[in-house]
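Below sits a lone chain in structure tokens, taken as the form predicted on its own.
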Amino acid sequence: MAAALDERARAILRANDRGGYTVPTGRLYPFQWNWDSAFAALGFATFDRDRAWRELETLFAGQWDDGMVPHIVFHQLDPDYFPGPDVWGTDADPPTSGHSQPPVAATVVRRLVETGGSDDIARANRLFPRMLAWHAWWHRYRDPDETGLVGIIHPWESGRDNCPDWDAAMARIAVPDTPGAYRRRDTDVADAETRPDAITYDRYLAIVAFGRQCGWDHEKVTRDGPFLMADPCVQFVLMRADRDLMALAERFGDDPARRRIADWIARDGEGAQALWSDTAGGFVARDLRTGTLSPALSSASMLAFYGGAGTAEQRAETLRQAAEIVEAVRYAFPSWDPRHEAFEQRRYWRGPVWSVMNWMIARGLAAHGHDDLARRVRRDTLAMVGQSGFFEYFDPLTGEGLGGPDFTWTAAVHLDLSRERGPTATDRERSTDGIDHAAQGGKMVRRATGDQGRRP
């Protein structure tokens, strides 16, 4: 059974790929999507490591002169597909959206060179620049005032794009009353009840045409535009890419970039306080606007782990609500708390289990000795694929398959988890993870959590 589904995931690989880069799944998603692409290469690197590093640089060299790399890259035309080139009006070549993603490559290039040789290293040397260059864009552009708090512009860019973090931002936004027919792919490929509502995506498209009549100038995007939010998930996968960046850059023996990171560093943990709430108990998302926090944990709060943030009292409390959390469903980790009225089961980032969260929260949490539960993260995970298959999200209660199927990204980390099967996985990330645990609130906290929250 388990080689069976190995041989499916890399299958589905090659059937997305598209020379050089990957399609999420078939008709749903039809060009290169930025996080997506990372985790690609991922899965690529356990059978064919040109093949993953193609996947990344084909990614790169879309990325824009001032250093963004952008969320999608159009690199041929497909007019059945909504939003395309022409209404996003980037200008770039070649064609891009005007916004980014959570910045997961430097994570992932690191990895390809740690479990590498020689080949790997020089191509993460090559691609170093690039990767400085779009961390110093986040640095830049979404935290302008140097706070240690990086903003999004828009739902998508956070990749978490419906959740309901964004609820009370977007309803303040004013769509056109007439604001034009358009047809969405995503509806047409999945069950609408699955995937955003018509008024949440009416407003995608306000805050696109505002990108877009401003030329995308990044600055008056993030100082003026309809929508700034600090998401956590962004926030503590930037934190970890930073750390990842510099291990990269102590590798390779610049001085002058370690220096740059240091700088990053040195505030990534301070700004990310701004999303600690009391409330809630744990990390949420911020309207940078209001300063208003989201009601409720997501799957994005237990990044925590992953990024390295919090005091030790902070993350036990984190801890203590995840335990309660997986208590509540049959199948880890899903994207919003399943204690709230908001939570939805099988709509999109409102409740379902994504694979790509999953295995950046079990990471996370073997890093810091939380072992029981990253198993049961890991477990879930593969345990859904099982069941239903490499689908883009899945229900957490039943393990239904929802949204594309035969998803890249899933298949990625399918294969990923696979190769990791065994009890030397936890031990590996403590060694790589590259947090300084003294620094970070001293002694770990560790808590208990087995399989007692596992239903049958």
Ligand code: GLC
Second form
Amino acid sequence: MAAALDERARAILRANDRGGYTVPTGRLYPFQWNWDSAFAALGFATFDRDRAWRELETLFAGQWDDGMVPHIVFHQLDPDYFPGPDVWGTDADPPTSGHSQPPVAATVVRRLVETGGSDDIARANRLFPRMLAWHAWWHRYRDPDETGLVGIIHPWESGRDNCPDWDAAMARIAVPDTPGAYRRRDTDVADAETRPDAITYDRYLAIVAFGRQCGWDHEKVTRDGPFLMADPCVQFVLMRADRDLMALAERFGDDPARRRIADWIARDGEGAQALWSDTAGGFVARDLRTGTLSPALSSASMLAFYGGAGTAEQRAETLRQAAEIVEAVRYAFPSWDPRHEAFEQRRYWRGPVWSVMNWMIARGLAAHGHDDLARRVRRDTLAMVGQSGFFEYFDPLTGEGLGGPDFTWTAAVHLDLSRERGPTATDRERSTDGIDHAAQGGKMVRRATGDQGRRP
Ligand code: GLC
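With the form predicted on its own done, generate the form predicted together with the ligand in the same format.
So here's everything in the complex, that chain up top.
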């Protein structure tokens, strides 16, 4: 059973391969998405390391001159997708969207280096300046006042498109007089009940219009755009990735890079404090225009462990909340707090479980020694796939698969988790997640790599 699922997961990655990049799923998302690709690389790495690297290299081929790695690279046009390159109007070559997505790549690259050999090191070395430029872009353009807290200019930049975190800020966005003068394509291929509603979609496009009209000048979009929030997902993913980039800089003996990254790391923990909510009992999103904090926890709140954020008390409180939340569902970890009124078990980021979030949550928990909860999250991730197949996301109460089928990142995470299934998985994670262990990484993880490690 497990071996058959693994084989199916590999077949999905191969089928979604468009030659150097992977589409998230055939019809719904026909291009290369940023953090999807980082996870795709993680999955490919379990059986085809060259292909894993090509995924990342192709993603970075879409990098802008200012360092940004866009959230979508439109390698080839597809009239079935909206909003396409003409709506974004970025003038990029290859055509891309106009903002970014959670920077997972450096974390995956570090993993490839520490589980690989000389070819992995050489390819990581080549990619390093590009990753550094991307992180620098986040710190410069999304945190222009150097507070240590980065913003996002569009809910799509968070990767958690319609999470209730964005509701209040989105409600303030004025929409043009002719909303709906476009035709969405996502609801042609997925159940409308599980997708963002119409007014939300109009507002998404209003932010895109602002970016297009100012020529995607990111200083301007951050300072004056219709939307600026800090997202615990992006903040914690960046914090984790900064540390992973630092480990790479140390390995490559790149002192100037080390100094820059050390500056970012010194600031970001402090910056994250602005996301703490006593009311919610965890780190939540913050509207950077109004200072308002989100009313409840999301799965991104649980990434505090992964990002290494918070005091011991804050993490203990987060853990208490996490225990209550997982008690309220059958499958961890719901994207929105099921105790809160905005929870919807089937609608996208308003309740459903996403494998990639679980992968990061479990890693963070394990790194902090919370093995039971980490195991529960990993087990549930594998169980939902076993029950329903490789769907885009899952109902946390029933495990039903929702959204697109045969989804790349669900397959990729499955491969990585199923490779790590076994008594020593947690120890491995703990030893590779601490920045202090960077120097020993190469030797310690090599034994955990590849198909040999997989259990039947
Ligand atoms: C949706 C998700 C986003 C993902 C994309 C492609 O927009 O919210 O996180 O990157 O689909 O899978």
